[in-house]
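This document starts with one chain, in the form predicted alone, laid out as structure tokens.
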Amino acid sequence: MELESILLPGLSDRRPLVIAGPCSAETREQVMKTATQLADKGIRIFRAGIWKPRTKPGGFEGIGVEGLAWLKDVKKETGMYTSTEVATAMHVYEALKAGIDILWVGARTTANPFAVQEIADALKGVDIPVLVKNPVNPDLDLWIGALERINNAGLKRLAAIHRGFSSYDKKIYRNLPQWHIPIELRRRLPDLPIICDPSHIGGKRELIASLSQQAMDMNFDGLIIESHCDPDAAWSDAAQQLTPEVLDYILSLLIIRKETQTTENLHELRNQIDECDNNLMQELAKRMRVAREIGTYKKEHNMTVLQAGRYNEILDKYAAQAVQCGMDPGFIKKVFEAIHEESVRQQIEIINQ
């Protein structure tokens, strides 16, 4: 894949490249107020969703073409570059006609090769930076395939946006980071810039600072963060948006390390530990969900919660596996005793409801 820099004239090549603005363009006043505040903080690229693909009908699906005029006003009055999401050929044509500087392809669109190809065809002959978000589900080849389709249309200024992956179970993050996937993307396409989207990974504004720092520690090239002049009143994704002032504070605290981290570096190893711990939490949450379903079954069939034979079978099985994995069987026994205790507690709650 032949690539060129996504940096536009006047943008610094220092990490991180920051793209910020509201999840959705709602009103001209909201767009201009947010953009002015961000520009005052030194942000050079303004983002706003014009068309918003929603999981369910009935939500705010974007202001539409009308909002592109507001982005033109942002560019004229603040000097900022502008960016928005495109999901169809019509979106591409309208965005280009309005002079939008950077386009991105959303996660739902990346998951559909037909839609990506439609966008790629609409972009033939155009020289514009295009950012491609990872697909909703963890499929690295699908992500790379979307980038290749756009590259094959003649576009060379490409970057990836890591926004995490959807999961059915309750979790700490809105979308699981699964950092190993963008790490593998970088291994396969070392010249491709990767931008982190901590807003969509976290889903909560209080997680954005730590996720942004982790992205920098993993040598990501930039951040795309949702910022709104009045986040709590936002028409979409209110919980994950920050005021420009808070965003500026978070960016001021970032530690940008000059050396590329390696697996021998202590900080990188701790990042791996954090990812393992997060994965453990997600798997435990999944296990407890299944345990609750079992509790419902036992209640419906008038069965006791404690099944001693099954419990002993689990302890014996994993104690034996512990030895093969280089761990103390006593340690594993304690772990599964604690897990079993919590499973029983949750099942008892269900049976006694």
Contents of the next structure:
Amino acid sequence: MELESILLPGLSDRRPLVIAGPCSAETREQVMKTATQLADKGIRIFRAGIWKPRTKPGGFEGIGVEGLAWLKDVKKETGMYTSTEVATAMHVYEALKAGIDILWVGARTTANPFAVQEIADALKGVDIPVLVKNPVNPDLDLWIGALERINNAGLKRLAAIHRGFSSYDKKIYRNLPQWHIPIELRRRLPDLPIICDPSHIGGKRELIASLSQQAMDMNFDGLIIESHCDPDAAWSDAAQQLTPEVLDYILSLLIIRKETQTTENLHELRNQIDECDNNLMQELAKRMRVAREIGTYKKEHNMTVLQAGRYNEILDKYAAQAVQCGMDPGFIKKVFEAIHEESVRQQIEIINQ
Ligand code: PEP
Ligand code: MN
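Condition change, the form predicted alone to the form predicted in complex with ligand PEP:
Shown next: the complete complex, the earlier chain at its head.
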């Protein structure tokens, strides 16, 4: 893939490249106030969603074309570059007409090759940075495919945005980071900048600092972070937005390590451990959900919670597997005993409801 820098004139090549602004443009006042505060903190690229793909109808679906004029004013009054999400050819035409500097393709759009092709066709002959979010599902080829469609239309200023992946079960994160996927993307396309979106991964503002640090430790190039002058009053994604003040504080705390630093390998390894632990949590939560479903079934059929035969089978099976995997069977027995105990506790709770 032939690529060129996404850095527009005047932007520093020091990590991280920061893009910040509200999830959605809501009112002219909210846009201008947020932008002015961000510009005062030295942010150079403003983001705001004009068209919002909502999971369910009834949510705020974006202010539409009217809001593009506000972004024009942001550019004029603060000197910041502006960026917004495009999902259709019409969005592309309107955004280009309004002089938007950077476009991004949202996660729901990247998942749909027809929609991405429509955007690519609308962009033919235009030289503008385009950031492609990962698709909602953990499919690296679909992500790369979307980048290729836009690249094939002649666009070279491309970057990827890692915003995490949907999952069904209850979880700490709104979207699971699955860091191994952007790491594999880096391996496959080493020249493609990767920007992390800790806002949509975390879903809560408390998680943004640690996710941003993790992204920097993984050698990501940039961060796109949702920031709003009055986060709790935001019309979309209120829980994950930060005031420009808090954003600035979080950015000031980031430790940017050089790739060559000797501790880098250790960081990578620790990140891998963190990811394993997160996956374990996720799988445990899934297992407990299934156990609760079994609890409901047992209740409806008047069965006992404890069925000793099945439990012993599980223990023996995994103790044997443990040896093959280089683990102590006694350790694995302890782990499964603890898991089983919690499953039983949850089933008893359901039966007594
Ligand atoms: C957004 O950036 O506000 C957005 C809708 O994100 P995503 O496409 O990652 O869900
Ligand atoms: Mn959002």
